[in-house]
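This document opens with one chain alone, in structure tokens, the form predicted in complex with another copy of the chain.
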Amino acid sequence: MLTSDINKNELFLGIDGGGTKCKAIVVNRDNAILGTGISGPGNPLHGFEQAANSIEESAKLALADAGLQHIALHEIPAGVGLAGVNLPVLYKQMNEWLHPFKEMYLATDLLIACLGAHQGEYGAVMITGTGSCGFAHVDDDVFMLGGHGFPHGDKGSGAWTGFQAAKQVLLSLDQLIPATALTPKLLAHLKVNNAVEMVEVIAGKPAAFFAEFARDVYEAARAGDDIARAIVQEGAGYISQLARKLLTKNPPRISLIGGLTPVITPWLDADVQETLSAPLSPPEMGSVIYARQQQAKQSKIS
């Protein structure tokens, strides 16, 4: 298809704002990805300017990876899923700027997720990635579960994970529980040879920090370390609870996505597993079908 038979007017953009990255697709008028682009942090919880940039950003490096950069941001439609817009002052900013699209709208990351998941039908999610929630969207309700954040919540996440791995690792490296592999696999990460050292390394540090070791820990629980199957057992076990919760409101599908899912699967409950569907879509993908049925919505209305 060449570029210049794209048809501007069928075009749609859909964007995926997260913490560390911000994710555009452009789709044509049967959602098939003309182009994508990645930014910086779309997160609007870590600064409105900081989001409002990398939303435009990977919106334009979108449209250039689709050969379309001669389109104009102000042509096109927009869905923008954000995490944090659930709360309403985040909400109420996002949906006052002055955005560069034809018509922007706006909802929540863990909305476009399950639209993604479920192309557009109702269901719901589990998220394990750097943090952990779930989600339910059935009968045009939304219902919300765990996500409280880290380091407080958010069990079962990639940043959990890493970071019960590094209080166990520093009770081994006080004598008061024994060391297994993970003490020695930990420090090596860290690159840190005792307790102190690693202090100084961990203190203060972000979730996304000790996400990065929790595909670690996983392969040690999957090697039979008992220090790291029994976080593992932990944490799958809190994503079971979440996802019995969920059934609760009978959603027609449940899935379950983010960058721990290929390894924390096998770990769940098999009876949850059994439940699982594969996700059908992407969470920027969840955002064109988003915007698409607001659009339908609203034309419909007047």
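Show the form predicted alone, please, the one above being the form predicted in complex with another copy of the chain.
Partners and other molecules have been left off, which leaves just the chain.
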């Protein structure tokens, strides 16, 4: 289909904003993806202005990818799912944002992830990306576990995993615990040579920074490093706990999503692995589904 043949009134934007990146898609009336855009972090917990900029930039990149630069954002409605807006103060702040879209349908990243994973039907999800949480949407009731944010929560997430590794490496450098394969990995990743230099680099860094070396921990764990294995097993044990709690809500399906999914799944308890169903669509498509559902409700009311 030529871009000149596309009816802008049939377009929708779907946006998924997390702690590491913000991803947008533009779809047609059949929900076929025409273009994709990825920008920086979209979680307002780590900065409202940054999140707003990332949302707008990812949307523009999606339109450019689709060859639709001639269409302005204010001509297209958007479903926007964001990490952090489960907190009422952040939801209010983002909902009052003078956004650039025709309409904005704001939801939590949990809801859009669940809608995407189960194609708009009821179900449950665990998210293991930069952060972690569990969410069930059954019979119009929602149930959330975790999602408390880094560093005080988000156990089993990329940020938590990387942060635990940093703490263990510092203990190892001080010779308070046995040597670990994580030490050369993290020192090389951070481009430092000792504990003092390491602390200078990691002090005060956000969740996305620590999530960057989570996969190093999984690599070391697979190679048999005891300290890395202990971190991974603790994180996976927590995600398994989330799954069992969510399953008490009797969701028709349950999925694991997020950047850590491929590496953490083999470490989950066997009974939990057996319950998992592959997600049917990504969270950004869940944003489109949510926005269309809200539009349909508004049409019925009017």
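Residue numbers count along the first chain shown, from 1. Worth saying up front: this structure is predicted, and the values here are computed from it rather than measured.
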item	value
Hinge residue among Gly67, Tyr91, Ala230, Leu280, where one rigid part swings against the other between the two forms	Leu280
